[in-house]
Structures are given as C-alpha cells and as structure tokens.
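Next up is one chain by itself, shown in structure tokens, the form predicted on its own.
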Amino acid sequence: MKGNSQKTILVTGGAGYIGSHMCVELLQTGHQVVVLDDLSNSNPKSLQAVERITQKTLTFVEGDIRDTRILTNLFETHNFSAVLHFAGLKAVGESVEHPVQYYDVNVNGTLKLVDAMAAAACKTLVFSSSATVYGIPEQMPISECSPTAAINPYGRSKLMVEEVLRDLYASDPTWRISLLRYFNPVGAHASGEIGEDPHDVPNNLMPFISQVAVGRRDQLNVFGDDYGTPDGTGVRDYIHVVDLAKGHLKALQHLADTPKLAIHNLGTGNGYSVMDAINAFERASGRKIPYQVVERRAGDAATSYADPRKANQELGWQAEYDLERMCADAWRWQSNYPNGFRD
C-alpha cells in the first residue's frame, strides 16, 4: 500500500455516509474501488457524487454482505489487495428493539466476508468498529487499554466482531487486521456533494441539528441538562468524516509493513457539549436552532472523548478539522440538499 502503486480495494457499505467519503479518499490516492452495498440505509446517488468529486469511476455491486454467492463472485472477479468493512447496522435504539437482526448483519455478515477473503487469499482488513465498545467509561480520556463493556446490542455486535477478528489473527498470523474505534463522525465533504443522509429520523445529534436548521424538523430534543459537565449537557468527541476517512488510509499503510492486528481510536481528543454543537451550528448556518430539554436517555454517558495518541504515534494520523469546520461542511451539504439525496 506504499507509494502510489494502484490497488483494488473492496469497500463494503461504500454508498453510506462514511463509506462514500472513504471512496473519495481512495480514488484520489490512485486506488481502484469496488463498492458492495445493499442500499438499506444509503443511496446510489452518493456514489455518482463521489465520481463527480473525483472525476474517476468506481464499480458498484448492489448486494447483501451475508450473500455468499455475491461475495464469492466478487473475489473471483477482482484481485482485491484489501477490504474496508463498513457494511452494518448502526442505530443503538433499533439494536435494542431488533437485536437478532443486528447480530445477523453485523456479526454473521463479517463471518461470511472473512470466509470469502480467506478463500481468495485476501488477508488485509480494516474494520469499522466503534467507541460504543467501551460502554460507559470510568475514566477520561478513553484509550485503547480502557475496559470494553458494551451496553447495547449494537455495541456488543461490534465487540463480538473484534473478538472474532482477534481469534482469526491468533489462528493465522498472516492476516493484517486493523480495528478502528470511531468516536462521533460528523461533517461532510467540502464540495457539499456528499454528507450524512439518514433514511429515517436521525439517531445522531449533528444530522438532527442540520435538519432543524434547514426546516425539515421543528426542534431538537436535548437529552438532559443536569450532567456533571460545564453546561450540564452531554460531552462527546466529534470527528470530521474526512479526517476519519484519512485515518483509514493511514491504517492501510500501517498494515502494509508486516502482518499484525492493530487497534486504534479515531477521535480528536476534544470533548464538545450538545450546547457547543448547537452554538457552532448556529454560527455556521446563520440560523437559530430551536431546542427543548427532555429527560436523559438510559445508558448515555455524561462525557466521552478519545485519547488519540496511539493513532498519532503509530499511524502518523491526527484529526485536522475543528467543530467550526465540521458544522460549516455539514451545513453546506444540508443546504445544498435539504432532503438529502432525495432532492
């Protein structure tokens, strides 16, 4: 993966929010890209936008990560040097209501994927994990050595996949595996052509704020203002989605050196409160964000932010964009496409 030598990369879930930004970075660094996505929470227009941004083409295959026939055909057709695995379900609340579906897609889907990879002797994998594997942290900041204690089926499904991949590497140390634990991806590409486009009611703060600002929703619910934080609202580590995508490129380069299993947090190391995010978005959009304070949600931590030093030191990566830039880019995307890709 070093230099500009062109590689063919499979991006599962590549039409989604993070996956589409990843495709831009891969194409711009000279890689060939094949996307597998079932479009259950994404839109093929995102990939058309990726091609417009980069002035390059990619290959799109519509299909389910659990479909062994599709996977076998993909690996027989293409000589993949690596897989970036974003495909999965990702809503905490929905995972509580439909846990079996989450384990089937996230865990079983990954099992099918690594089987197909092994059969094709493609043993380089970057897995999209999550800071939810840490549960409610006892100490700040959260390092890779912090205890894992996921408290919902979504987080547990990510942790289960991590355990599967650890066991896979232990059984066959020729694998090159990166587990990237994201904090809170926000923002959009600077072009304003791709961004976060949830199909239903947004589960995360920033797209909800964006939809309030653009007039799609009346007001934001702030879940609790009585936490032990400077302004009483929950504090999170928000990371620009482009910074996140660039972290994956660094992870791929890191895996090129030697077979290994590596774990890295991807976050800024800064904590921003809900009110910080609202105020920054008001500045970016020039619009007032109406909100009401409601009861806390069960299982929400007061504060959660990363210790990103390991990624800084081992990957040579660090987040570049601050909250102001995250909000400005998110607003550019949302104002260009008030109804997302349905516009």
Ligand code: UFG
Given for the second form:
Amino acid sequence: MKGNSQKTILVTGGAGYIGSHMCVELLQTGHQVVVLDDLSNSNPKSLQAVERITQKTLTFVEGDIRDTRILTNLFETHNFSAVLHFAGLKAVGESVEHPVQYYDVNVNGTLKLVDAMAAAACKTLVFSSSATVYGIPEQMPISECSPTAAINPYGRSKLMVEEVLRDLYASDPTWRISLLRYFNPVGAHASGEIGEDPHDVPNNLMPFISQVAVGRRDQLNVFGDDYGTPDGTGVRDYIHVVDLAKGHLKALQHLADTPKLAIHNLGTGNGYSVMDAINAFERASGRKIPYQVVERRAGDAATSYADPRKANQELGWQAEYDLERMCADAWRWQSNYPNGFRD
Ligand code: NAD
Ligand code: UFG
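Given the form predicted on its own, state the structure of the form predicted in complex with the named molecule.
Complete assembly follows, chain above in first position.
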C-alpha cells in the first residue's frame, strides 16, 4: 500500500556525507525520509546517527540506483513528493581511471531513476551538480551563466546529467527540477555525530587536514604555492555542509511554486586559500598541521568562488557559517571519531 504522506522524500545516496546531513534537516522539518544507498562509499552507522540526532526514524533500503526492480518497488510502496538525488561517484582521479564506471553510475543511474519517477508520476527532482561543470573558470565570481566546460570524466558526467534533465524538462514541462551546483562542501553537523568519512586517502583538502590534525596522517601536501593568488595557494569557496543541506530545503520550496528547471550555485561567495584553511583548522583544533609544498595537482584551477546571488534572490537562501565554524564542526566530528564510522 502506498504511504499517505505527501511529504515523503526519497534521498538517494542518503547514507553519504552530504546525504546524511540532508536527512537530518528533512527529519527536523517534518518530512518522512526513505534512503536508497548501496553503501559503496558510506556506512549505515551514519543513518543510525541521523536517527539519534533527530530522535526520529527513517526507512533505509540498501540497493543500487541502477536496479530497476528496486526502484519500481520503492515507487510502488511510497508516495514520494520529491527525490533528492545524491547517489553517485565523486573522485576526479578515479573517474579518469574508470570513466565507464563513472558514466554508468552517474549518468545511467540518473536515467534509471528519472524513468522510475516518470512511471510513478513523481516529477520533482533535486540533483547534486557541482562547480566542476565550470571547468577552469575565466572570471570570478562564477555565476550560473558562466560558460560550462568539464575537464574530466567526473565533471562530464555531471554536465551530461544536467543536459539530460534539461532535455527531459523541455519534453515535459510539468517536471520540477533543481540543479544545484555545489562549491566545496566541508564541515559537519554541530552534534559531532556525523561528518565526512572518506574510505581511502582523502582527495579533498579539508578531510586531509582533519586527518593530519587527529594524527592519522603525518603531513599535508600543499599542491602548489605559485598560483596568481594572494599567498600563491589555490583559492576555493568552502561551504558548510549544513548550509548546503538547508539550500536543498529552499530549492524544494521553490519547486513547489511552479514547474520549472532551475539552476543555482550553492556557495558562500568567499574564497579562502589553502593556507587560510590550514591556519583556520589549527585555530579550531589547537593542533599544528605540518605541511610541505609540492607540485601543482593537474587540472586544478587557481581560484574558484561562487556568485551566490541567484540562490539568494530566487530561493531566499544564503550561507550562514564561516570558515572558523566549518573547521570547528569538522574537528568536533573528527576528534570524537578519529577513524570515522569505523570507531
Ligand atoms: P558520498 O560518496 O559521501 O555520498 C554518495 C553516496 O552515494 C554514498 O553513500 C554511496 O554509497 C552512494 N552511492 C554511490 N553509488 C551508488 C549507487 N550506484 N547506488 C546507490 N547508492 C550509491 O559523496 P557526497 O560528498 O555526499 O556527495 C553527494 C553528491 O554530491 C554526489 O553526487 C557528488 O558528486 C555531489 N557533489 C559532491 C561534492 C563534494 O565535494 N562532496 C561537490 C559537488 C558535488
Ligand atoms: N589541495 C591541497 N592538498 C590536498 C588537497 C587539495 O593543496 O591534499 C588544494 C587543491 O590544490 C585546491 C584546494 O586544496 O587548491 C581544494 O582542493 P579540493 O580537492 O578540496 O577541492 P577542489 O575544488 O579541487 O574539488 C572539489 C571536488 C570536486 C568538485 C569541486 C567543485 O573534489 O569533485 O570541488 O565542487 F568538482
């Protein structure tokens, strides 16, 4: 039998870093939540922690978004008002080594998902896109009309999905689709009970710094200090993962008004360098972060930060937390659970 609630949301990839924070915000705003995740890059303990934080329960289905049988069954069982689609693979280097796998999970997985949604007449979708679709941007800040130019298979998979969803909307304008281009999500829930928990060596700056601070790694490699930035290191727009999750709630409200396909950057509009991040994390943790400067990482832009005005004007959303708070919250999680969910 179908559930009665009009506010049941399907969260694909909900056990992951951003998805678990999203589940907290959804449950705390009165939604019912069903998570579909194959746990390929997450741990079910994240969902137990979500239930502890919120004192509410959610439904977890372990499975692959490419599995049509599971999708059909899910849409027959529940009356979803919307789907928040986080499930996917996200490591740039790995995408270069295994492009077919990336296109299969990220692109084919989304095709399977929207097919099942259409069959169930559930036509409200929020998709996790990325600032990576802007490639090496020429102008700062980056607005939604800046040219797109993905430069690796991961980025191309995001851009392909954006194009698929635009075509879908053009073919049937009763869809309500939000493409959210995240800048650099970092930090953790203030409880310190959920956070980023990379299975392998972290690719990204903040989880690497955090693992150095907690003693899991000896030192950070700073990828280049000869960029044309104030201190020579790369500049990024770090955004607190809770601010990011709140942006999704605003996007859902925006979609509720009228059918549309909307594109929004989710960033703070502020750029911080690698050295700024190291210094902020040292202050938050009281620990020294040893580092050495090494060669630039191939494919890195010198600077990337958002023009967040469109999200502000159209969604009524704006990031609240600053870099100090992002580091303080990341450190609370990392110091509570030095080995992440394996502790
Ligand atoms: P994550 O790896 O922590 O979460 C993704 C989740 O999807 C994981 O729980 C994983 O187990 C699940 N998953 C992967 N393949 C699946 C499949 N075939 N079927 C079902 N579940 C599957 O990553 P995240 O940082 O939370 O990212 C969430 C989304 O946001 C991704 O689509 C990512 O590309 C996008 N994004 C992330 C960042 C970032 O820096 N974290 C930036 C921009 C965009
Ligand atoms: N950096 C280091 N050392 C590290 C890791 C990173 O110096 O060990 C530097 C990078 O060179 C860059 C900055 O820290 O200047 C941020 O790097 P991240 O890897 O944390 O973030 P990116 O902006 O390079 O990429 C991330 C995701 C991409 C996504 C992009 C935009 O990894 O998937 O943000 O959303 F596309």
